[in-house]
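Only one chain comes next, encoded as structure tokens, the form predicted alone.
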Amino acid sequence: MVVISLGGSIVAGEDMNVEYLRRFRRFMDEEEEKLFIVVGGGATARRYISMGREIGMDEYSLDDIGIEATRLNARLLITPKTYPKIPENIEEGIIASKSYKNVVMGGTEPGHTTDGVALLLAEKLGEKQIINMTSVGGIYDKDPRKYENAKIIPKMSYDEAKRFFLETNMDAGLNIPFDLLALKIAERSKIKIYVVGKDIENLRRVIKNENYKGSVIE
């Protein structure tokens, strides 16, 4: 089984790339092993949350919403070898991959981000490691949108991961791509991290152990 927590930018982002997600689908029938895929909010997520806080509605209720936009991306994943319906807590998806070779969900219930739910759905598992998709692919020591110089850390151990992420003044989700809980999530159970981009490819040589484009934790 491999665990992947993918972005929901890289899904339905501002571009709505149809094709890349006709090949990503097709990657899933075609993947030998058993893939439980966890899907972001994205785009999609932050826009009617952004409406949601406009209006004055309460945090709590602004996380129900952005769970109901990471189902609603996933929901664009389902492929004739995947569960049909979109798990809504992690004991409804394994219990749905005993049947199903591919398993496709979003976030579960308010104060986990999907990064967290795919971290306690491999401890719950007893996978050693996730790879998360991104749409930045990797951990930088500056914000690489931002500036030209900025570098790739290859590797970072838990520690390292959790003070670069209080220490930074980037956003969270772009560069160190992993909240707080989901990293002492990790930590605990001795979870690997591979953190890359979007690139199939790059992602099947991950499965596969194989060199790779991206940085992990650990």
Second form
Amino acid sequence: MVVISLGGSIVAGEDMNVEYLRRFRRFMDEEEEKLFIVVGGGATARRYISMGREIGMDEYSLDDIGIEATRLNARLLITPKTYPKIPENIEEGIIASKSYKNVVMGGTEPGHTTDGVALLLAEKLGEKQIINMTSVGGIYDKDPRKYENAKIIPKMSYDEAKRFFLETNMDAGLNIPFDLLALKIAERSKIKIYVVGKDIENLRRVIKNENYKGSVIE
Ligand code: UTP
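Structure of the form predicted together with uridine 5'-triphosphate (previous: the form predicted alone):
Once more the chain from above appears, this time first in line as the rest of the complex follows.
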């Protein structure tokens, strides 16, 4: 089984790229491997969370709103070969994956992100790697959207990733696409995190263990 954490901005970004969505859905049904895809909240989550924060909602409730957005995005990826419901939790997802080729889900409970969900899922399934698809497409030494000379870091240890995360988190241009909980789970169960962009051919190469463009935390 291949576990993918798919950034919300890739499925339903501001641009609402229907052609990409079609191609991704085709990939899901044509790919030989079973797929478990955890979808992020993207712009929808950010918009609703910031509205809620403005009116003084507590952070727990804002996380819950974020979860609704992830589940909404996930629905766009229900294909004919996919479990026709968004699982409420990891256990339901695992049960569904026994009878369906693909399962898509969003967040589960407040306090982490969908990257955390993808790693917990991989841990429970005994998978030794997850693929994180983000709009940035890798881990860079600085924000590649701001700096033209930003360089991709092909490989990082868990310790380096945690340090990098803590340092750059202070910065507005967050360039490590991970929450700390996700990193800790990856480390305790030795799960590799491949960080790649939206390119579907590149994704196929990671799945087949071929040369790919992106970064890995291991
Ligand atoms: P994302 O997984 O998209 O969060 O979930 P993110 O990493 O902050 O977003 P990107 O990748 O930078 O776009 C969106 C929000 O939903 C809530 C959190 O508030 C999160 O920020 N969430 C998600 C949870 O509380 N629990 C979950 O299991 C998943």
